[in-house]
Amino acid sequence: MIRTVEDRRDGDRRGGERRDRRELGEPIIEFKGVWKRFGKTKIYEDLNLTIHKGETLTIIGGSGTGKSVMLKCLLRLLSPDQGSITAFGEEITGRDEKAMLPIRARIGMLFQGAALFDSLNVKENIAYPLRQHGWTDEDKILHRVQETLDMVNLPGVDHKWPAELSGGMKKRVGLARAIAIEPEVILYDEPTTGLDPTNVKNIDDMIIDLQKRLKVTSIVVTHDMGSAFRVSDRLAYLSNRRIDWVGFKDEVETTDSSSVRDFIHGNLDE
């Protein structure tokens, strides 16, 4: 039997308290009328989405619909063909690399597969964005590396190499690197892909804990509906080249959109 949203209420708690996010914070990131195509393949047609300060919003949708592309457009790793993307009240479309640095300094990202540098040990992987943003004091860098490893429950692994780490450990090191620069927004691209159930829960718990501890805004891309319901305040359903539905997760059961209900229930663990 498929478990319903109601059966997943235990995922709605942080520190023993039920979350109630009906009063959303101010908009912090906005996609307005975004269009994107790769060759003849249309990815977005008039895509619109607002992410609010302090929330955890999860983007869901089928494979190949462009979920991860949204994160890359936000970081200007890809450029939309038309439309507007704003972050922290500033327009980012059309910015060059230099002009993007102040924006990227406020956003951390956990890439799919963690994307660690194989030629650098854990310490240097985490230190990399710090050095990129002007940190030069080695004692402060080491302290920050150790601090972030403590946050992801991996103390003492700073001298290990990526090849020595399990899949779950790589994800956590990637997360430590993402939070090293003390971002205001954290992006998670398929954070639980390839992990066993124990490590999936560990990553979910860390997303929840870091959002609470650091007061960040979190944007998660995932195909794992169980994880989505555990970590999210709201869900945004990407379908037909646009955001087809967005709402609080407990509104799934009452939405008029049968495609949203069918997609979510069809992808929940049985």
Ligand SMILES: Nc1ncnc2c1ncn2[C@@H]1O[C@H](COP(=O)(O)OP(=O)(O)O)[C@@H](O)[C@H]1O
Contents of the next structure:
Amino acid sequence: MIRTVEDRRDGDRRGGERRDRRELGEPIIEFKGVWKRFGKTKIYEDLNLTIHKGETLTIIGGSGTGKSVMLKCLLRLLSPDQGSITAFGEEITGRDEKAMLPIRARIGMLFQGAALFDSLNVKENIAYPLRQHGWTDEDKILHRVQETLDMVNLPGVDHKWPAELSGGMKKRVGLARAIAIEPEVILYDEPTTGLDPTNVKNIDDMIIDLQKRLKVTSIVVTHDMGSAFRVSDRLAYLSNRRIDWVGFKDEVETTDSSSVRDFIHGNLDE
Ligand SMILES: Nc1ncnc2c1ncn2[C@@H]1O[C@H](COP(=O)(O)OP(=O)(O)O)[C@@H](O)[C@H]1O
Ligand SMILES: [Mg+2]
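Having seen the form predicted alone, please provide the structure of the form predicted together with the ligand.
All chains and molecules follow, beginning with the one already shown.
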């Protein structure tokens, strides 16, 4: 099933390519009727969202609304109380760690803060998920590490330590680690937080570039509306314990839902 929407935004360019039509591929990840609470605090009440193959979808919403928790539920680092989450057509809820491995092997994650292991050098940071997924050949590992560092424009830093890197470089190493396993889906949690405008643009460009080159599906969480509009095909607004609005970014200005528009306008300068 392909849904197409005319692109009404003249001159919209993405990765230097004019796209006149918007298309949605087949569903690749689905949240269906998801409920979640922590103690007495209700986080989700009947949350639904479908992410389609090849798109970049950004989840926006106020602080503490459960954006990161969505990504963690998708990796099954947390579990919903009720409802279904599927990835690649397979149910995730209820899976144990072992059963999650083949799913996690297809999903790369850039965590909030891009936390690198300070006690491991860049090479071992990037090799970590490879080793987790059974890579043992040292030559192959080094080759893959160098390949991914090239992709994030940081060739030759494999021997450096996290403490020797700037904030922007750390994010890029985190990104290299996320793509090392050649994921089909990449999750980005606040990838540009704490970066200066040049580095923000840098990371945004990389998200767009990876989507184009690797044909991955990307789910981004950000509070930076500039980034959200640059990198995304669609936006999903998390509010009132559910996905309150979802649509192509150019539909924001014409939607009947004023709440998403108000949220975006209220956060444009952040
Ligand atoms: N493991 C946890 N245990 C208890 N509460 C949590 C846990 N993870 C997140 N929360 C709470 O759930 C809410 C949503 O968190 P989060 O998804 O991190 O928000 P954000 O939208 O800012 O990313 C917050 O109130 C947070 O304190
Ligand atoms: Mg968060």
